[in-house]
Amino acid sequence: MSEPATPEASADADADTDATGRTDTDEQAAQRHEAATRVPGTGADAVVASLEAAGVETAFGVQGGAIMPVYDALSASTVDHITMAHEQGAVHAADAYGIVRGDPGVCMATSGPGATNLVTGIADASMDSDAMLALTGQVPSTMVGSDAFQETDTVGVTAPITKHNYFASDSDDVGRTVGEAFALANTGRPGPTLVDLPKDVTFGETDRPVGEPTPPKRSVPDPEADEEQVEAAARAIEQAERPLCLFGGGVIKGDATEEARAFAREFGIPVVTTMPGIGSFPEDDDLCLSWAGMHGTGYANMAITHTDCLIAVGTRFDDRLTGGVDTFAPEAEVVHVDIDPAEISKNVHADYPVVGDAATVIDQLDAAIGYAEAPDPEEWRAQCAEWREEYPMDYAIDADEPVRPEFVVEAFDAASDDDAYVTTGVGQHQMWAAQYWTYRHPRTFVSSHGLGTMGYGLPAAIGARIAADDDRQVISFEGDGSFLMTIQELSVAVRENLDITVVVLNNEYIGMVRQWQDAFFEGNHMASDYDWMPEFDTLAEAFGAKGFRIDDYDDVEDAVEGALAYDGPSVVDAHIDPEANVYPMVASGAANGLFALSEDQL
């Protein structure tokens, strides 16, 4: 539709919709159909050619005995590897550069423990939708049940935490195995799948070109939703008083971001975004509520709880966004678009289902709304608009007292390009960067959202840095009990010369139990209270990265000033308020609209 836009909607889309920001040129073009119909030598080879046919630039992963053939094949490859300290650091820094890409990211591993070990980033990537290959080497197939040196059954294992996982058994079949691993793990709703690599497959002689990547036929979905869901769903919309779209992470891994603002602001409709979904619509639009549920705005959580018609596209409503099933949006009819049928009705009942990718069918729904027939939602909006006055995102700043982690992560945001990516672990550090900094563009808010992984924001971040491959900045918020779960990973940042900035948040607890034994256990600090963490400014020097220490209000600009400027990693140990706390929360299964500002309020 061309119509006109209300007054909130005339904002430019400010779209940032691609996924990779390129295409490929002639030069690339062919390489990928060199490599598609080149023959090789081994399965190893094949494996190799696969990946080059995919488009792969870059692999990470730790090298290891039965993953030792395709290491070898890959020494001659245009593909760039990556080698990380830990394989739990390959698995999360492929897991982030796919996010920022937009297409899977590769990591690799030998058998039994290097294949364990990438276990927790797999499932990650699993709960989280994300698109990721792992390769692993296995013990050779004659050995396989014999409880030999460094064998795992890989694919037992992690079959419940892959969108499908191979056994490799033949060394002319390998490549293609690969290839249709590769193109599943990005087709329809987005996943991690693995290869599970046999060395004798891989070091067994081959003559077939692997050709271009393939998913299997049944796994790609209709973009298209059914036409009568679609016309049931517009007749909702146009019935609505108090509309609200909610975009979840599938609007950003669909590619949609252009669709869904375009939407939004052509029927001004306030927009509330899951935290998957930060970025989808840009924060400091007027008709941006933020992200809701458990520590969302006040705001977000009152418009979910008084709107009559949410627009949903794109999330799986999980717990942290809902809090009480059978309280969430109790006045509204849902209207639920999702890729994957399996998500529809799972958790919140969908009133008008509507089964397709999220792009095209935003523009189905646009398409069928009658412009005249839609009331403008002034009323609904200015009420919005109220509620974010009620409930504001602020805090007290006393010059006396501990430094408050808020105003860290503002004046980091501050000084900041509009366009940096930023990385988290997860605990309290990862919900004061989601809620204290204003995210414009989808793919810049990469974190561990569904299986909660302390440890991810450093290799995230470096996964993100090697994936941008522009001047845009990086910068990984982590608390001091999750990032001393990763540290070794700074080691690969100083080697690589990655320009990254980690914002250790350090308040000598693991901050989010802390909170909860205070409100919940009595203040009990069993076994979260961590007064023995190192000085992470002087460990940051001896990795060879550039350390910096925030101890008071004063420390804040020269710290923030000095790490951006710096041409490599940088390490800010920024000592907080341990006391500090984060709000709004809303207790675990209660209704979103009682969400809490203070503890006596739980």
Second form
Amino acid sequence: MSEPATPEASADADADTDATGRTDTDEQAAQRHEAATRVPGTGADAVVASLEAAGVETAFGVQGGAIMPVYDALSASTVDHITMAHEQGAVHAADAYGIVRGDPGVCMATSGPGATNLVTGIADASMDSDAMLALTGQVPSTMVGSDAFQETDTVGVTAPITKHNYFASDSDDVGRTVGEAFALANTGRPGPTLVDLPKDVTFGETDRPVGEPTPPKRSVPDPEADEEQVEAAARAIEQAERPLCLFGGGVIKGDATEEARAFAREFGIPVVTTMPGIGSFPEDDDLCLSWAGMHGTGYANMAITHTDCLIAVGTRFDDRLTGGVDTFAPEAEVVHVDIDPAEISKNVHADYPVVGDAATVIDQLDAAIGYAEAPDPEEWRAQCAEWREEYPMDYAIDADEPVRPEFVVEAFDAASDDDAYVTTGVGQHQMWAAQYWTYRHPRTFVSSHGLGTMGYGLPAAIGARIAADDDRQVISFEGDGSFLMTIQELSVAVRENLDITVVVLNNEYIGMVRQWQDAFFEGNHMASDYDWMPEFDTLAEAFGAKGFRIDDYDDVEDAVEGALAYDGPSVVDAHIDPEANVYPMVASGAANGLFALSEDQL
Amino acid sequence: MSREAERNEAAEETQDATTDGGTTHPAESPLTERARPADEEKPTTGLSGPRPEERPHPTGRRDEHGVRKEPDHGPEPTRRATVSALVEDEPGVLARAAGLFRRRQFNIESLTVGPTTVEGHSRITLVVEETEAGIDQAKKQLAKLTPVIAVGELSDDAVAAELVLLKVRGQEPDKVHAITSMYDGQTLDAGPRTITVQITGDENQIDDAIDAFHQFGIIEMARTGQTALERGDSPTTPGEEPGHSADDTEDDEFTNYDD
Ligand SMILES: Cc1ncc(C[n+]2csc(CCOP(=O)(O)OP(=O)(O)O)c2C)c(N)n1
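Right, and the form predicted in complex with the partner chain of this protein, after the form predicted alone?
Below is the whole assembly, all chains and molecules, this chain first.
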């Protein structure tokens, strides 16, 4: 490692903008500078100083033997620590915090089981390109490799699911390493990083200031795309008769929603998003066809099947989006904009690769499209509108039947603010929350996409709540199965008195599994029937939260109003139609255009 | 009360409420935008709209790499590529590279690693047999690893060499010696029962030598796998210059991915 920056040298650095491009108030910048230049004392002090220098306000974690020195140092720090009930809660909370803030979330755990409990959430963050820093305790260096008490090869275990990870081996370097890991997490394509902290390294003495957090130089990609690539892509877009924008999570992560929206509107190009891209384009806009893929709307899937020019920004063409690659947008020339060159032509061949930062590249594209040649695909828009009429996202309700889950989602949407945050578990409820809620803003749909982690919703709601401004609502849609996986975090929500509303779409099944069993396993409900579910409203009260219950349509209004009005954590146990299934559905590996509208079409 | 019974009772209550006219139909509730009352025409489960076979479907297709293709497109051909990666010499870098290839199931023929002229840098040389798209991905994925400085693919006329140690039966020392000399090899150990020789050369030479030694009975063999450098003035990985020391190597000179 190079020598620490001298105080003068770091003072020269632009104090208003950190390595991750975030802007601070003068006071925050001064605080961070103070932390960067402070003489630490121990390795643990350096770790904490490094977090402060990075502007970290909150960390989520669970104590333990190997991480104790860091916690000890944290007690005298400006960084708030939220003790979670389980490390999985800590990592999902940090993940969601990072999504909402646009800055890496930080989670901490002790060695061994603490670290392994983080693994699911790190993998989750990795699949969704979420910036996150995980700090794990480790047994003293001298005992590493001896199968000591609570030892796990954390660096080995997490290597494939982190953007990069570090084993700290020196008290003098540990602070800089943490800074580098933090900055790296948010550089280029975001992702989780991890620093493993042996106890002797955090206990050891050091007098070396940590400096500003800086990513390794080589990892900072050029935001601007090659002019030739841009020109070629611009010509292709001009030629298109049926252009379609496909906005992925990268548009949100890259803070490119403004540019993306302006681009689509300027040329009147219809927009579909991926599921992680929900919120990149307002879903109540006429150009927006919502999201495409396995449970995306019929009209989005029709549009993606028939486009002749797909302008894909910040998406990795996940198989839940593409279905079978052979039939994916089969007539489209693909313009693929991504900051990560390894995504180009990984799953779907890019006819026009454009490597660069989403916001910068969209502006470049916009400038390169000649106004005389600019597309205005009126007929295509009319066709898309027609599909919207043909494949409505509606549902039939009968007052005598159990409550439809879609109705519950819409009821909460109608009663809450336009900029509320929604988090989810994984399963049918996640799909209904994505389909029947109208998202208008980036970062408002916080969900587990790539890994599909049940149990994500509640800890994510906690992280989002802590990250969000107080006046914005946080609502978590849960399945009964998903909720039960991390329900212990309700204790944290109560302790911190967090104003969140958990809506359990309770079907007494792990419903998504049951839906697949109905479709592909002749209705054999092996291990998917969860009729032993607790009374979630009563259970919520036992935790000290407020419980509500929905059994029929008459209960909906009171529960919605009561839960949203309650200032603290509330849980709505919504007993929904246990047989309700999610449609449309593209069978895995099938063509997007073959989406089923009901079970007999599968 | 069982959950089932409770549910039934709840349903009955709803019925009561609707029959005595106390409830408006939820579809008319101002809360919901898209719900419609159930009726006979529309399906009660699932959504309405043209059935899959009634929809227009394009005829185009893509191949397994997502490239638009002609209908009778055959399987992708594979080729052999030698990839060289200049890496930061830190613990675990080889494991990271190897792990990456294992996970993505790239077909690796050999993987070697060793120091370079620059202190703190190592070179990983990989031989892969993959489709064009596979080779491209292998290079890009390798370049993504944080400790990787630069990645290059070697041209066909690059200099490549491998070393093999062969332990053969010692009954015919003269013949063994003759073949060893033929391949410019060296005898490293000769005893009454075994002779161990070392041969270096490109992959074909090594294969030929092994064939030639088979007549004596090969007892044990160790091959290192190929290592390679670009010929002449061409750098082996982009931006790489000969004879630098770590101090005067500016990180900026290196690109992180192959161009
Ligand atoms: C940790 C984990 N285990 C298993 C699965 C597989 N899985 C996907 S969806 C699902 C059912 C989810 O059930 P529930 O949370 O009750 O939601 P519902 O589908 O009923 O809305 C399961 C088991 C998963 N995604 N994550």
